[in-house]
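Listed next as structure tokens is one chain, alone, in the form predicted alone.
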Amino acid sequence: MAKQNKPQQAPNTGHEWDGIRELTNPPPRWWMISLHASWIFCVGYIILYPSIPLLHESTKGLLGWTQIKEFKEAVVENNAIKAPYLKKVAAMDGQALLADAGMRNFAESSAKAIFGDNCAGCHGAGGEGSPGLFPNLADDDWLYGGDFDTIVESIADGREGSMPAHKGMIDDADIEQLADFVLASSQGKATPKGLALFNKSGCADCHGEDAKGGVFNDLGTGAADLTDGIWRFGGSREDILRTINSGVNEDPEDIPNTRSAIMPAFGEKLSPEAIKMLAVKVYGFGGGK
């Protein structure tokens, strides 16, 4: 006859709570093995790796390993792999770099982190910009030119827009009509009367007699195209009125409502190779036109 377990007769410590007795049975073997393996592992880890915090640092461990050391070693290894490619980037002109599929892929991949660190805060991760604040790099609309060399120049030297405030220079009634004309032009509904006022007011000197503007150049001429529906500072009537009245990059102490259009220069912060690779990425955003 099989032996029957008799829980009530099992040895106990004499402690009892609400009818529950504390027995003296040993814990399962797997539990004890796990317990001892845990403290052995901890002791080994403390001996081999930095573990115990001291006043100014921690214990070094026999292996001398740290996350910072591992990171620096990985950076050195990565730089060694990239070095020959960076030499090629430095030696190639823009057209050659864009035409070489392998090198272009390297440049765009490398520029992803550079763009994220230096450009995405304003222009967005995909170059989409921020309406009313920062230009869209992906819309094929280039105020300063979208060829490779010009993009390199824009990144290295920065850009600063300019438009005078017309409040007080032009009658308020005419400014209202000019805003209507600019808005109508963007919708393909401009009238000859509005165009006549546009030219009479001197707007054509920068934006052209057809309001199509032109790329900024070394002579200081050029302005935004007012007919393409692409807006740097917003396309509502209120936005247009503000831009006409308060201008761009005027002294904010004199004209608090002026627009700000300044891009910092990165020529001293980034290496020439980094700027080239950034230019490849930006070129790809907007089709390079």
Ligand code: HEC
Given for the second form:
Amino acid sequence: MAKQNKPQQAPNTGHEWDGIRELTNPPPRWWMISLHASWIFCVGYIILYPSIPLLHESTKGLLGWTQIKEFKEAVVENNAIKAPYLKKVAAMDGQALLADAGMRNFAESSAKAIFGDNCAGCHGAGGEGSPGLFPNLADDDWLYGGDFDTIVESIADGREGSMPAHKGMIDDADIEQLADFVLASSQGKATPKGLALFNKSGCADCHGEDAKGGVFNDLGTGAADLTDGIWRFGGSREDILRTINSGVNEDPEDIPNTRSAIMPAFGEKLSPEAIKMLAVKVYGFGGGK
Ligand code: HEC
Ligand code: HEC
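Having seen the form predicted alone, can you show the form predicted together with heme C (HEC)?
First the chain shown before, then all remaining chains and molecules of the complex.
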């Protein structure tokens, strides 16, 4: 404690307001210590860290600290923590990755931002897709396949379903009947006559003799199941007619009404680990097989 004079003994400044006299006692010691400690801290801070604003930038400080440097160090630190996990991801196959709760959790949370940056724009934040434009990744209906390796392949290599425009290739009357057949199939009411026309018209080459899709041959891949009532491009008679007439991924300059279905390839843009983790995330939407 600083030596305090009793009020009676302290030299009087002569100031007095309403009976309250101002004396010359020094402030308490704790208060003085804090006062000196704070200015010493300020001077130290000014010397060590960027602080005084100048014309273009502030003084730099002896430590050379910058916000961006601190951020970069944090990233390096973060990467170092992640590195062993990423190594594990690289070494594990899909089944092992999905079976290991800890790794699956790591992959899903890491893939969240990657999915947001690269995929959600088309497929939606929850993989719900957009009718007619981008397929739903959260249901169990797959064009190319919902097992882990096929999902990885879809992401790495991209996909481009193609179906020829049939207008002019086959009779308009047949096209009308085929549309009726497709509509009836999706409601479980296919007729043998319709199926015969479907096969005769070459549709079965891609969509299968039973129209259940999934035929992978040199004509193409990923032809939709036409019997499940789940539509990639829309299931009204008009929609179906448009798909049959104008096809999928034809040159829009020749056939403006063609359906566009292009999944970009991410194999060059993203690391193999990132793609695997994305596959875990896609799997986690609930439709993985
Ligand atoms: C520019 C839009 C676009 C972006 C971006 C995109 N996709 Fe796709 N994706 C598509 C389209 C369109 C299809 C369907 C292709 C087809 O119909 O042939 C598709 C198909 C798929 C399939 C196959 C679905 C099936 O039924 O077999 C998977 C899996 C997939 N995308 C995952 C992803 C992931 C993961 C990302 C992010 C890395 C991504 N996509 C980014 C448009 C996109
Ligand atoms: C060369 C292969 C091929 C042939 C031949 C073909 N299709 Fe397709 N078809 C596809 C592919 C691939 C898709 C799915 C495109 C996609 O989503 O990427 C498709 C999609 C469709 C769809 C849209 C389904 C939906 O869910 O919206 C209909 C309808 C359809 N085909 C009907 C037919 C009919 C009818 C014929 C015969 C006149 C036919 N297709 C011939 C490959 C073919």
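Given the structure is predicted, the values throughout are model-derived calculations rather than measurements. Numbering follows the first chain given and starts at 1. If you superpose the two forms and keep the largest set of C-alpha atoms that fall within 1.5 Å, you have the rigid core.
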(message) Once the core is aligned, does residue 187 move its Cα by at least 2 Å between the two forms?
(response) no
(request) Note yes or no: does the Cα of residue 62 move by 2 Å or more between the two forms after the core is superposed? (result) yes
(message) At a 2 Å cut-off on C-alpha positions, does residue 46 qualify as shifted between the two forms after fitting the rigid core?
(response) yes
(request) After aligning on the rigid core, report the distance the C-alpha of residue 72 travels between the two forms, in angstrom. (result) 3.7
